[in-house]
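Take a look at this single chain in structure tokens; it is the form predicted on its own.
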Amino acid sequence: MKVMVLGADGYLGWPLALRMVAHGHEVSAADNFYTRKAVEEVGSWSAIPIPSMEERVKLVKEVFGADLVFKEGDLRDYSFISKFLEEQKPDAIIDFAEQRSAPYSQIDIDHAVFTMENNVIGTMNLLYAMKEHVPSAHLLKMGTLGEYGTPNVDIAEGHFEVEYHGRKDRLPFPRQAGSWYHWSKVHDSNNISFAVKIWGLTATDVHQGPVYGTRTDDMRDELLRTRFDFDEVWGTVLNRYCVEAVAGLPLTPYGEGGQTRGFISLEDSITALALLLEKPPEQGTMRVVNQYAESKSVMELAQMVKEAGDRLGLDVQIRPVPDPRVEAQRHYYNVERHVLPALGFYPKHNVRDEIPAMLTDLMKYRDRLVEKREAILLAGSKAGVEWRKTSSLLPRKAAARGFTQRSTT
């Protein structure tokens, strides 16, 4: 199978590209390296050093004996994605090429607009390019469980049966996104659904929970590791806790810490995504997949990191901070999963067992983490204030209006 990975330089994009290569597929890839630039500009870097894409491509050849075709480009440039699809003619396309941070999208008008433009327009360009050049290709789009919010009912897998005023129908499950980033993902889901309906495209829309972990089984060389972000803008909650523990900082759950989400390990995430690619839906249909392994509150995660850290001699403390988000401190949370179990996928990893391995991996980079410890709580730091005043990554200068959200997804 010919597979194209868009956003191949990212936390998920790189390991999925490796998995596809390891499974013997012909892989092409693209990225515009925006995340590298944005993380650097907020005063941070990947906890695990990552080489250039040129070096990565050479390593893939050395380790796997396979060629990885890479091009630098931006999905907002229709001519780029149109030409790349025309050249490669992929059977499957993985779209991870989006601005992926909820707190980044909430900084101010510039960051909110950029998030919408980058994510929604990029997806629209991809859909039109698919229609023009590869209408039979399978699109696997990375969404988020955050599209659903935290309703006080079970969350259906995409659609559910509803009865209202005596009439019944099957409708998309309501979206209650909690940030501009999450709303951009909702718009993506709607646009993909419409493209499938009017053009007969084939798509899998994956609603995935927060991912944690430092490695996958395909990272046979230290230099094949994926990036690992931990700052307040780009780091997910469990990954950030692990870095706080290693860097000698207190763990910082928000408010009461009862906010609950569905988590999945990096290895399990990549295994599930590869399975979805290798077992596509029926041609001309859209498949919605809820993907996570276990539900945990942010306080439960903090307690697990403390216990594991204490066993490793790290003397971990927990110090809750005021919750900067508008959200319920405690809530019902149950997400239905049917598609992946039907395909034979069952997670093999859990949070409690993976945390010690994550801490052990990160302890090798302790000096690197301590050097950037200010970035972990960027919103209140001098570096964060200066970045918001001078950010040069956006079309317009961002005003210093402050963060209104921090990310668990």
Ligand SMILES: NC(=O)c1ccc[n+]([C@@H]2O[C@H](COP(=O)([O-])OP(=O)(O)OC[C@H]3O[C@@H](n4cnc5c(N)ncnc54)[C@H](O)[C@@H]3O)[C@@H](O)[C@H]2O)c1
Given for the second form:
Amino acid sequence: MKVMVLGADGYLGWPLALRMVAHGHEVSAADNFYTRKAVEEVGSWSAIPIPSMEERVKLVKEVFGADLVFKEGDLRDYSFISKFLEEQKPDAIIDFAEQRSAPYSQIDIDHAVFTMENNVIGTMNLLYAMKEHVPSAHLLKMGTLGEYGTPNVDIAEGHFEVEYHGRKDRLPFPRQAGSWYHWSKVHDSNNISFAVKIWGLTATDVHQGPVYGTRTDDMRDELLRTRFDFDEVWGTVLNRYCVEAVAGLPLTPYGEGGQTRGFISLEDSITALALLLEKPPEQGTMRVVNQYAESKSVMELAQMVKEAGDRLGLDVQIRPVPDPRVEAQRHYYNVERHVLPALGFYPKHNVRDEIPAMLTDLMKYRDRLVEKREAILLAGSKAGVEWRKTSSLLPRKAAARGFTQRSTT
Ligand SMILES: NC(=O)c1ccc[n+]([C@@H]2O[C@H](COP(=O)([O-])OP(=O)(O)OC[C@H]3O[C@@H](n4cnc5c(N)ncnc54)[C@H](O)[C@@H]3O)[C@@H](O)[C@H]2O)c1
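Got the form predicted on its own; any chance of the form predicted in complex with the named molecule too?
In what comes next, the whole complex appears, and the chain from above leads the way.
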């Protein structure tokens, strides 16, 4: 199969590109290196050093004997994505190429608008380019479980049966996103659904929970590792806790810490995505998939990191801070999953067993993490103040207003 990975330089994109190569598929890939630049802007870097894309492509050739076709480009540029699809004619496309930080999207009008522009326009360009050049290709779009919010009922897998005033229908499950970033994903989901309806495209919309982990089985060489973000803006909760533990900083769950989300390991995430690509839905239909392995509260995660860290001699402290987010600190959370189990996928990893392996991997880079402690505490740091004043990746200069959120997804 010919697979195209968009956002291939990212935390998930790179391991999926490797998995597709390892499975013998012909892989093409694109990225505009936005995440590398944006993380640098907040005075941080990937905890695990990652080589340039040029070096990555060479390594793929050496380790797997495969040619990975890479093009630098921005999905907001229609001519770029249109030409790339026309050249490559992929059978399947996976789209990861988005701004993926909720706290970043909440900073102010510029960051909110940038998030909408990057994510919604990028997806619209891709949909139109698919219609023009590869109308029968399968689009696997990475959304998030955060699109649903935390309703006080079970969360259906995309659609559910509703009875209202004596009449029944199958309707999209309500979306109640909690940040502009999450709303951008809702808009993408709606746009994809509409494109499937009017043009007969084929799509899978994956609602995934936060991913954690430092490696996948395909990373046979240290240099094949993927990026691992930990700073206040770009690090997701469990990955950040692990770095905080290694860098000697306290773990800081918000408020009561009962905020519960569905987590999945990097290895399980990539295995599930590869399966969804290899088993597409019926042509001309849209499949919605809820993807996670286990639900945990942010306080449970902090306690597990503390226990594992203490066993490794790290002396980890947990110091809850007032919750700056508008969110329920305790709530019901049960997300249904049917598609992946029906395809034979069951997660093999759990948070408790993976944390010690992550801490051990990260301890190797302890000096590198300690050096960037300020980025973990960005809200009040000198780096944070400077960054908000000078952010150059935005379409307009950001008006400095300060962070109000940290990332769980
Ligand atoms: N990591 C998680 O826990 C998680 C959970 C749920 C959903 N997701 C979603 O999965 C996707 C990938 O997440 P990730 O953690 O790998 O993020 P990432 O930031 O590491 O990767 C995204 C990649 O896309 C690129 N990109 C961004 N905008 C682009 C554009 N306009 N044109 C071309 N390339 C662009 C970035 O440079 C980056 O390499 C995102 O859409 C994210 O919202 C991630």
